[in-house]
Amino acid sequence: MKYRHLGKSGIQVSELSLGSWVTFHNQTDVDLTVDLMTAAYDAGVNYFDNAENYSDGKSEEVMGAALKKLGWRRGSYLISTKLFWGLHDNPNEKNTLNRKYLLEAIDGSLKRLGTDYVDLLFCHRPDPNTPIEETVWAMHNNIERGKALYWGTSEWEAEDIVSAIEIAERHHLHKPVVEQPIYNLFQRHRFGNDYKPVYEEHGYGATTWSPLASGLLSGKYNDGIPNDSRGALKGFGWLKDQLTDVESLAKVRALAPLAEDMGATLAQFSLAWCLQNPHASTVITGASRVEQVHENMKAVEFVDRFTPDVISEIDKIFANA
């Protein structure tokens, strides 16, 4: 496992990390989560991602209980969580980044995670109804209160990220240092031309999510939706159209020979492709079985095997370079 700086910040993250979305609580209990996190940690993973709204807070509870059992030294790993959607259907606690919510919600996350602080705290989505300046001040205050060490954004437009950075610099506040964008062979827009100033001029880091497009790029959906997959989970029916899209599945099948020639599984190939991006600080993986963790971690073995010819073939298949 190699480690990359989170943009220009001093913190280093493992190039592959483990996330909890969909899996923790929905597919894994505390004991299985302990096994998953152990497999990742033993492979060199030092970053574990979560969010307040994952399974309505249950994901944080499961991770917290697992960390308590594991008893790892706190300095040896990083935890992130994200705030925006909230857990209560009230005006000031739902779909917002207002000061009241951000200063209160972090306490609930920390309690569920069983930790005094998170290493990274994300604004899970932009909030057009709250001034960015208010959000920047609140996130700065969470860091000053010792609730988080760094903060960042997730799925924000480039101009809003730059605005947040400039506000922080103007007022000498802790500025955001990292974006958490979706990034995979199908979806590359968060690293498009609009974002060049974010990564190249401002030195933003990136903790990318959904590298396998919810499993589509692993090839597991080539013959339908398996009963034990996230595509079959109750409440995730909205994924069905994506996972059964004929055109997308054709691209995955066309990718298979390239992965086979490299000696990689489709999942390893797709993860290693994400790591070609110099602005991707870490690629967040997901797993519901220990075997999946082992398979995913081996993706680092293929990072240096993407020749210009292989990249060209990939771009022809996906036509979105």
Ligand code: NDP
Contents of the next structure:
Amino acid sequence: MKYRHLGKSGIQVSELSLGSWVTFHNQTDVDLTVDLMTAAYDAGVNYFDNAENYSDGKSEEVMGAALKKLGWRRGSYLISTKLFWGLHDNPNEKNTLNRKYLLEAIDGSLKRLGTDYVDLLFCHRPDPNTPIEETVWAMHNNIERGKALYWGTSEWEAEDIVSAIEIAERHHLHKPVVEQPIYNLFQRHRFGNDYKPVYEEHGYGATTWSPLASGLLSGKYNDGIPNDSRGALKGFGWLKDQLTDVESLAKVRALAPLAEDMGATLAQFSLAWCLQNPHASTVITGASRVEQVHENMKAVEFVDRFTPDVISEIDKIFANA
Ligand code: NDP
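For comparison with the form predicted on its own, kindly provide the form predicted together with the named molecule.
Below: every chain and molecule of the assembly, starting with the one above.
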């Protein structure tokens, strides 16, 4: 496992990391979570992602309980959480990045995670109804209060990220240092193109999400929805259309011979493709079982194997470069 700087900040993250969305609590109890996190940590992963709203806070509780059992030295790993959607149906605590919510909600996350601070704290979405300046001050204050070490954005427009950086610079506040964007073979535009100036001119880092498009890029949906997959989970019906889309499945099938030529599984191939983008500080993987973690961690062995010919074949299949 290699480690990459989070943009131009001093902190380094493993190039592959592990996230908890959908899986922790919905698919895994504390014991299985311990096993998943152990498999990742043993492979060199030093970063674990979470969010306040994943399973309505239960995902943070499960990760917190797992970390307690694991007893790892706190300096040896990073945790992130994300705030925006909130847990309470109240005008000031839902879909917001206002100061009151950001300063109060972090305490709930820390309690559930069983830690005094998170390493990275993200604004999970932009909030057009709160001035960016208010959000920048609140995130700065969370850092000053010792509740987070670094902060960042998730799915913000590039111009809003630049605006936040400039506000922070003007007032000598802690700047956001990292974006959390979706990035996979199907959805590459924003990360690959729109954010380019943010990485190149401002040295912003990126922790990218859904590298397998929820499992679609592993090829597991080629013959329908397996009963034991994310696509079959109760409450995730909205994902079904994506996972059974005929055109998308044809692209996954067309990718298979390229992966085979490399000696990689489709999942390893698709993860390694994300990793060969140098602006990805870390690619956050997801897994519901230990064998998936073992398989996915081996993706690092294929990063250097994307020759111009392979890239051009991929670009022909997806036609979205
Ligand atoms: P992926 O797109 O990689 O999907 C992961 C899922 O695919 C697994 O849970 C598993 O589902 C299946 N899978 C993984 N590996 C394999 C394999 N080798 N073979 C077959 N199936 C496999 O990532 P996620 O969508 O889970 O996103 C990763 C992380 O990114 C999240 O945990 C979260 O931390 C973060 N994220 C951030 C968001 C944001 O808005 N900032 C939004 C979404 C995610 P199963 O076994 O159940 O089929």
